[in-house]
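In the form predicted alone, a lone chain appears below as structure tokens.
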Amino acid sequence: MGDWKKTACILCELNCGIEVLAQDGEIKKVRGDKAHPASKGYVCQKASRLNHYHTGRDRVTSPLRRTKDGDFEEISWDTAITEIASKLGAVKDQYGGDKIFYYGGGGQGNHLPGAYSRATLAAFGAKYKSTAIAQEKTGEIFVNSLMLGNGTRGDFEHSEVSIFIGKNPWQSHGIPRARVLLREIHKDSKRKMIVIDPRVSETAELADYHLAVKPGTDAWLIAALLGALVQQDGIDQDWVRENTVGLDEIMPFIASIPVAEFAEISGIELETIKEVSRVIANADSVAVFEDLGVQMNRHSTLVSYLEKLIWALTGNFGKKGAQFVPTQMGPVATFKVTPQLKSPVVGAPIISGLVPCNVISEEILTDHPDRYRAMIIESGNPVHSVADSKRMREALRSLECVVVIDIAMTETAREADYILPTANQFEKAEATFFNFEFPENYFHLRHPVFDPPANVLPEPEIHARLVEAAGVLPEGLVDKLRSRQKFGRLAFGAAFQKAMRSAPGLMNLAPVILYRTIGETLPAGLKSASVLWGSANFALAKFGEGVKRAVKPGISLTPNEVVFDKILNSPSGFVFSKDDYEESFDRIRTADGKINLVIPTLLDELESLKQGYQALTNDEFPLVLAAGERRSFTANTIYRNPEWRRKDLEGALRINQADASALGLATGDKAQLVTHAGSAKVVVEVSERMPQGNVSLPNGQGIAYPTDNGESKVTGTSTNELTGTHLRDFIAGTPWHKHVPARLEAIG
């Protein structure tokens, strides 16, 4: 009959907590688990999907080499370390080892990877990274260093006013329960919901109010509500002159604002505007969620930046039902701007220890004698990811070594040179850092609920093979370690900090050295959490007090011991940490642990607004295209099957109808689609929720599958394919996808 076992679902950063019918090597059946400390019981419609990830056909189950005609050749395991670390070797001995790049470490819900792969950069001298959060989050992440030196979150459970600023937590989450909590908003006549999105979304329909903003003016619209509370007199003065520093060098700026004509920029009545900022600023609470709509828009940072004032003015932060600062199990983001970081080639600001991924290939295609040679790519799918997929793979194919480490043969893993194939995310155990609850935040460690092909690694074990195949480790020292496990985990924690102590970098191998230590005594099947060891510490001395209010120490054990104790015994994940909302403000980092107003470039941007909105559409491009559009059944590309969309199964190209017409296109029709970096056949829908002149294509579609028969074939457009790595914030370097001109042209 199959046995329910407890996991929790891997397509958002949510992680809601699940329980799946395991029999006969499939997921029969998905519910939510209600013993999840988040999701309690909740789950969306795309969970109950997962055995099309789980069955993959296009699985990869032996390490594989490319050959010299193109193709892949299966080999041992000792022979793809032996050789990939020969070859790592041998860029680090003539080049250097900054000249390898890493990106990847993790998709969502598949968060270890990146704590092991720390090891593997230091045995080969690895510097240069991204990820993801690179496409999306290193505006916010710079606008957060600056202001507060730490992240920030917002408290919708409970807050007064909800504002989503390119945010439509119906289809994307973000928040536990995004539906259950939308619909209480929405029903609650005491509450107030506020959108800031172009198109009719499904959260714009509950909300009270839908600021349907013209296409890439975001900061035009965010800025008047801005200067609309100063002129209202809606700052909160006395919060405001105690908790932040740099009001009267913002307030010029600010008080100069022409609200009407930005007002007018943005396409919303100027006294819908008032009336909004009224709202703001009489409420008792306020909680804000930006997200890609406009973090990958035109002036992305510089909104980050403005959406933070509207909370920080307004006394917002702290406090019940406004933003918070979230407790962390492990470092999700670093937050601290370091001026001097840049990448090598092109000299973009590396923000949290990420290079921008628009100039990745920008990196590669050169002779600048301090380009990338190589790339080990993990978990990561650049090539249908990133802005413009034909220069990625150019780029890739230019390398003197990829290496991929996935479980399918992505896009990505095409263009490698060897392949190494690992456990799928219920094969293994695994975890998420995306923990971001407050006053109570859990952690949850996933328990395997299948044993992997035989053939195939945990990324844990392909790291610790790469390291030692480098030799780096001290001769010796694992040994050693694990001679002192016999007296306990107290008398290894000792001797591991005091072997940390002896030599400069050691510590950035300390994963692998858990792993092969502390690792071997766990349960089975949770060897890859040894990592969490170091996490129950982290955890203790930055949040000490909030999680002991929450895992109280036992008679026998230390406060970090019981920490790791429940994370390998908690199959539905626990509460690691119990805090007051003043405790915010002991996490804000500024020098003087007050709320930093003043960035001065961003308030150079504000200014260069009042110069007016530059178009970027033309007659050759009159359309602006949203690349990556949220559906009920569009994921990223963990879903690699499209047989898992129970409709859209082609990914349509969404239009209003009066550019429909004018073109002469009906719902169904097929239609050429034209940017400046490619083109590509879709099928057309007619859609109300499409602002004139606006167009969409939503996320995940253009992937290879195999068929029944075996045959590739692709499903639905690859937005990448029609983007370009030239449109991206000047800062944080992310790019517009929301933002890209474009045309149709109807297929006879």
Ligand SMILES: Nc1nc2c(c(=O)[nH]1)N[C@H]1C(S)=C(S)[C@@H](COP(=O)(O)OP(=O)(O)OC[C@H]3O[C@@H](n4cnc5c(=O)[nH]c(N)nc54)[C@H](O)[C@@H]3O)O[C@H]1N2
The other form holds:
Amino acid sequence: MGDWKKTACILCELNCGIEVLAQDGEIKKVRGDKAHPASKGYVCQKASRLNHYHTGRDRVTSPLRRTKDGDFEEISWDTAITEIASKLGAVKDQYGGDKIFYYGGGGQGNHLPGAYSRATLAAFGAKYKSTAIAQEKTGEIFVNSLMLGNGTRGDFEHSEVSIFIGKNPWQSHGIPRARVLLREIHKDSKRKMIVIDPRVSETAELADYHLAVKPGTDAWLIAALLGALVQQDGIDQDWVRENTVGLDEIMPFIASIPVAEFAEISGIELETIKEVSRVIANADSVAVFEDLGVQMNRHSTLVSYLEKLIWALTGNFGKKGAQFVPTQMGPVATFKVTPQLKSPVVGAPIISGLVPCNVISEEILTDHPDRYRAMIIESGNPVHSVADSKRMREALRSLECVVVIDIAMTETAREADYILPTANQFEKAEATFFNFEFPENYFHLRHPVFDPPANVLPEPEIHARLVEAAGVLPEGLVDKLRSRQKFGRLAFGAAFQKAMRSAPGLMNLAPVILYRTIGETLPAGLKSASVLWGSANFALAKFGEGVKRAVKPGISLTPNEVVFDKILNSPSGFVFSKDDYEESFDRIRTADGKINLVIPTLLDELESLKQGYQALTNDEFPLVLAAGERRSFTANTIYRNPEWRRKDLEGALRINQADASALGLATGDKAQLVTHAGSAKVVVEVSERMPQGNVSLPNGQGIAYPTDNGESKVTGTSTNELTGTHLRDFIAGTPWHKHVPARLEAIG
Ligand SMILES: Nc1nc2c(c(=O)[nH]1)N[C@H]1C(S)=C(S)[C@@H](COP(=O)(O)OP(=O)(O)OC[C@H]3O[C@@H](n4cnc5c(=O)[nH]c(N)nc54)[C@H](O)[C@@H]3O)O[C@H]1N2
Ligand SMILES: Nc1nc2c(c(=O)[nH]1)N[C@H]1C(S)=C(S)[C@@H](COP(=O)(O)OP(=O)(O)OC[C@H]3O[C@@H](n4cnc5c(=O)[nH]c(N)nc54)[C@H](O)[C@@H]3O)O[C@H]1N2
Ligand code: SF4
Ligand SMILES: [Mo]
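The structure above corresponds to the form predicted alone; please provide the structure of the form predicted together with this ligand.
Once more the chain from above appears, this time first in line as the rest of the complex follows.
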């Protein structure tokens, strides 16, 4: 009859706990897991279709090697690992290991590959890497690094005022039980919601204040809000003097903001801006979430800065309902700016260790001696997801060796020299590190639900084999550590720490060493969790008190073992830290432990806003295309079978009635969408949500998928066939995907 098994949804970073009815190797039903500490039984409409992920027809089930004519042939794992190690080794010997570029390491639901890949990178001397985070969050990370030396999130569960800037949690979530929470806030007359979005998003419909900003002018709007805040005495002077540095330095910049003029540029009434800034100033608590609408847009890093100045100047940090610094099980990002760290060819700033996605193809398609020569791509689909797919394809084909580790024949896999197939997220132990709850945070190690196909391997095994083939593990080390395990994990831990100290750089291989040692002692199916023994150490070292409060130390076990045991034995996830709101103050990592308000380059950029707004649109490209809207039926490229969508099969281009009428277009018509970078056929949907001049395409479409008779069919429009790499932020290099100049032509 099948069994209900606990796991998590893998379609967005929340990874709601779910139970699936597993029968005949398929997911027959999905329901929320009430025992999950954050989602508490909540799921959205996307999760019920997870069988489409699990049973995808374009699954890769054997290692594949590219043939001369561009096809793929099946090869054995031994051949694959030997040849890849030899090719990467050759690149390392001839040009240096730093010419091997790594992309990915995790999607919405899986972050263990990233943890293990560290060992492979070290084994081959690879240094440069990137992930999708370098096309969304690196601007915000840059600002957080300079202001706090740490990351921040908002406590929307308790905030009196919730602000969403370029964020539509109704569809995209990002906060647990988003729809329940948004409705609660909407109904509660004491709580206020402010949404900044040019479009009437589902979230905007629930807002007390919907500021329908003119696309791309958020910097002016938020500057105006700040200006109005100062003019109306909205700054919490005492708090700011006590907890921040630099107020006197930034004050002239803010006091001189021409609020009325900036309001006009942003398209929002001056009176509304004044009122909203009063609401913020008078609130007991304010939480803010900025996302892709501004992070993939003009002046994105500046917007992140201005957004943070709003909550910092009103004292909304380190208290209930405000911003906080999360407790974590592992380092998701690094918050230290090292200006001398630059990408080798373009010289783009490396933020949080990541090369901006938008420069990758430029770093390859050049005769520069430092260009990348090989690439490992794992759990990412950059041909589809990075700006300018054409150039990304060309870049991959020009490399000496491209290795793709994925479950499916993706747009990126098609350009690979080797495809290494891996167990999917219901066939292995997996975990996510994107848990940011506060004051109680949780962690969830999922147990496998199904057996994987016979000839695929989980990523940790692939990395272990690559590291072994590279011949970098010290002779006898693994055997020696294994022999210590019979004396218990405490003895093992001591021997392991000692070994790690014995040779510089050995720590980088630790994930694979743990996998080959502790891994062999773990319950069936949980071998991939080995690296989490290290994560438990990390959490205790960094957040010891909070972790010990949540996970009571046992009598005979060390705290580390208690935490690790909890990880292994909590199939619904568990609360691993309990903190006080005030603890966020201790996590400020600036030199003086206070929030730094001054970022000179961004103050200069703020000043430059006074020169006015320069539109990118013109007669040739009169529309602003938002390329990649999250909708009810989008989930990056995790679902590849288009049939998972109950509605909007083609992923329609949404357009305002007036714009559509001017072109003689109606819902259901086909049209040609043209940008600087390319053109594509789209299906049009006239939508009251869209403002005039703005059109919007969903993300994750335009995927090739085999039909019943085996032919490959593309459904919908892939946004990055239309984007170029040069529209990007001058600091973080993040793309302006939400602001692509475009024109639409009716097809006669
Ligand atoms: N359903 C679904 N949910 C998802 C995903 C998915 O694929 N599908 N993907 C997940 C991922 S990877 C991410 S990063 C998040 C992203 O989550 P979000 O950032 O919330 O998603 P988007 O729809 O890309 O953008 C949010 C809003 O930005 C608005 N916007 C466009 N232009 C502008 C502008 O000029 N100014 C402002 N202020 N707003 C603008 C859009 O109208 C849109 O409502 O979603 C996650 N959740
Ligand atoms: N124009 C435009 N471009 C965008 C965006 C946009 O809004 N507009 N959004 C951007 C954002 S925010 C993001 S996050 C990215 C997302 O884009 P990517 O980071 O490229 O990720 P996904 O589409 O989520 O694809 C994840 C890959 O992992 C594979 N996979 C699934 N399960 C497993 C597994 O268990 N192991 C391995 N090894 N692989 C697995 C899938 O088959 C897929 O190839 O797209 C970005 N690109
Ligand atoms: S909110 Fe995200 S994780 Fe939760 S069910 Fe929906 S898509 Fe899945
Ligand atoms: Mo994302």
